[in-house]
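Presented below, as structure tokens, is a lone chain in the form predicted on its own.
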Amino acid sequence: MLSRVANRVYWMARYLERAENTARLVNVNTHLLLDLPKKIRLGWEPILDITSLRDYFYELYEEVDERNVIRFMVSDTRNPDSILGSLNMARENSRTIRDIIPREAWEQVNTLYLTSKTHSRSAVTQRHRYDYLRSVILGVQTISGMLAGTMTHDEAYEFLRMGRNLERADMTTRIIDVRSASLLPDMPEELTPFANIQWVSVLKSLTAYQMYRRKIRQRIRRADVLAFLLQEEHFPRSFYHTLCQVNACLDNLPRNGKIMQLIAQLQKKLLRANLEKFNQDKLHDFIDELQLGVIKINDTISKNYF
């Protein structure tokens, strides 16, 4: 298999996952701001922090308001991590490997990009935003299902799964880091019930709320949410599960020893962590270590195979 092809498959999957994750973030933040009382102002800056795009945003826009952030995160092609930017890169990568992926999957990627581009303005208004973002999420999930059901599960498919799961791992840590830091700081006592709403938003950002409730049949607690999103073995978007999936993909690829060693070290560090005793500063430092681990795994994959 050509390294160029493996690289394109890997990044096609990452960009598709990035577009879906961005759509989830914007959608959940919209609903969170509607649920919280007016005296609590979280605004739209946390979205920029989660995606590490605050500095770049200020190069293009003067004010952090809802309209500007939505444009920046949805339709501004100057932002490569916007929904349209990610879908465009996924489209370009899939276009060059049309002989590797099923034709129907390529057509679906192309259609999703063109449709999202045509209707991107509708995301600016709250009235049509949910339908637009939902169409992006379902479009990406359709492509993932199509690839799982119609693409030969050979080396190319393993690179696709690795890209998707590393992107999920990265986004899970980003959401936990930023959202937990902005969870109603210095909250008056009469507003403490709304802390629960924000932890629900953390779960919903990863479509984890219902599965969390199935496993944890008690009120929502910080430590339980962290354990579920970071250490749960069976939930597809938990950090530990994504590492397990990448490791399983590497089992079917050559020259995998160094990368699997890095994954094993990161898994050991993750499972040894007593998350219930972590204050916010310690949690932030721990998540930084996890993110650096993901970056190192990604760089080693690129050096080894691409």
Second form
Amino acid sequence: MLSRVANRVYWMARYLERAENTARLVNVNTHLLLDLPKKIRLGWEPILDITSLRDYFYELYEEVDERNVIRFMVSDTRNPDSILGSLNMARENSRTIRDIIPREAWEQVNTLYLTSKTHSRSAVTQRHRYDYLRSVILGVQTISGMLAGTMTHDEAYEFLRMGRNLERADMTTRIIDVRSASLLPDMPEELTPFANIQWVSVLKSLTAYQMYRRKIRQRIRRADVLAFLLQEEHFPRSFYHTLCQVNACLDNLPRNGKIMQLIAQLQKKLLRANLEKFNQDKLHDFIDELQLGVIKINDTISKNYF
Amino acid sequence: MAIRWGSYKVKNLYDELLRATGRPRPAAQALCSYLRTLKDKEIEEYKVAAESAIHVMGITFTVYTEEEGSIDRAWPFDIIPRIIDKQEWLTVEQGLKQRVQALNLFIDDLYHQQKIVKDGIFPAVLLEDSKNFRPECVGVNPPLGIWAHICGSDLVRDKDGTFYVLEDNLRVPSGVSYMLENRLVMKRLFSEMFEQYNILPVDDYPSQLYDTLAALSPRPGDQPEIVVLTPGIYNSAYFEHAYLAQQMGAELVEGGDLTVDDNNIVYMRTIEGLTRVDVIYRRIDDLFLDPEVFNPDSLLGVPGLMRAWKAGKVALANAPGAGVADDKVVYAFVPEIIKYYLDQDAIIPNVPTYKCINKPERQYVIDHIDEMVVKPANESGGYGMLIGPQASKKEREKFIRLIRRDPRNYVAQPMLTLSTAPTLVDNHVEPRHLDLRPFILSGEQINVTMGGLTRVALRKGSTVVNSSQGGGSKDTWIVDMEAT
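Since the one above is the form predicted on its own, can you give the form predicted in complex with the partner chain too?
Expanding to the full complex; the earlier chain stays at the top.
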């Protein structure tokens, strides 16, 4: 297949996944803030940190309040990583590869962008936000389902899955990194119940809560959550799982030797880590290493195939 | 009842569905009865369904004057089809085949011995001035001797219903995807009519196109690697490029995807490395094809493509230089061209055309400019035309000056009264003018689409049907009444 096309399939998938992840993130933060006592001022800043968009935000807005952050993360197309920006990029990428993806899927990408654009204002009010974000999440899921069910699982599909999984890997590490920073052991005694809520919110940001519960039946513990989100083999948003997926994709592609080697190294490092013993600094450094690993995999894929 | 044929008047012109008496033509009878039974609400539903189908499918058309950033615009589609009886169509089909065959012989001759010039049929001066004659193509022998593999000829009907050829498009004619899509939408909406009528199918176009292209491969025997070369997503016909590539199972490539090596072999860049390309259906103009030979600033083309083509290592469709036969001055000579190469009279007449290069004809045009449509030789899409009867005095004077300054570049035709067909306006029908663009594929054999793309001028009284100037389209039904 054409290198350019592989490149666009890959990025279409990444942007779709990004739109979905952002929708989940905003949704969970909205709920979390409603549950926390007013004196814990988590606010909306962590969202900007998770997505590394803090600096860019301040170029466009003055105040970090709910309204501004929502606008910035949902409908402001000056921010290419906003939901609408991501959907637009997904649409632009898929528009150029309409000969590759099934027509229903293109129609769905097109419709999702158009309807999300039409209704984007409704995300600002809390009352309509949930419905809006849910329709984005469902829309992306529908596209994934259509692609899985109607697109030939050939090389193009492998690039699609690689894009999706690397984007997931990226988001999982970002959420853990930022959320755990504000969930420190030095939290005053009286607030510990809320630590629990926050770990739950981390799980929920990744739709991992229910699956976590099925696997680990004790009360929520930091080390268990980390292990589940990073090292679990079968949960689709766990970091390890996404690496396994990318690896399986590469297995069906030509000239894969070097990248598979990179992945194997990263997997080894990941599984060897004893998360129980990591304090916050160490965790942060470790996550940094994982993120660098993802970036390196992405760059090597680009260089090799695009 | 929303559509009342009683209030639809046919006056001094040919209507595609109704006679002057107001009664439907035989082939249109069933359709007209069916439309009459539709209630306002149903018509509204049809319209909405057609619009949303088009919107969702992303059939869009770029209009150059539209604001930056909005590259999409829905291509208006009228749900009332145009009907032509198969018996009548067969003659048109013969005429188109004859025409394209002669034009291909003409192009091949121009790039070789130029017998038609030596024999005094075609003036040498026109060739010297031609903007679309490519000296780079002289002496090249494209496979099968064919230059224009894909041709789109525009037909119109005059008052009495006679079909005329208005122009031939031999470079990169577009619109065939709209023909295919329109049919798809109509099958969804009017399935009852498709059961009742025997409507000849158009869906085999992509496979015929594939066969036409495959026959050009420089490596016969192997499965050829065919690609569609597009200028990219900002081109107005990008939708069509993607659509045809998809329908043929060919790669859709941009200039940057291709590269030519020192042995004149064309490759595309793939995830496996470089893969050889045999046939290129190119949808970019000659002058952008190859920066080594033509416009050196072109980023759309592929450096070295012309040498690969000349060496016979890759086939290009249409061949570079084919456009020499589609300017509006050459058009005026087509009846003579058919006579010269095939020794036949043209089956479909040309619109009478005055060549401003001839002094008496020029004077006639200038004297009668308020009755004429004046066209520059090398513009397409309705740009740079003068429609005499509708133009202001100032515009007419401007064109007289233009003609005097560069007579070779202009031809003029009497204003035809184009045929009309009932078209939905709000919830009732009104007559709107239209034309027809069939597509002709030339390879080992010649194939003509069953019908083609009907373009309709949606503004009342307007005769400009170009999609770039507010036109729309209709589905075209060639119906076999004997089998119905």
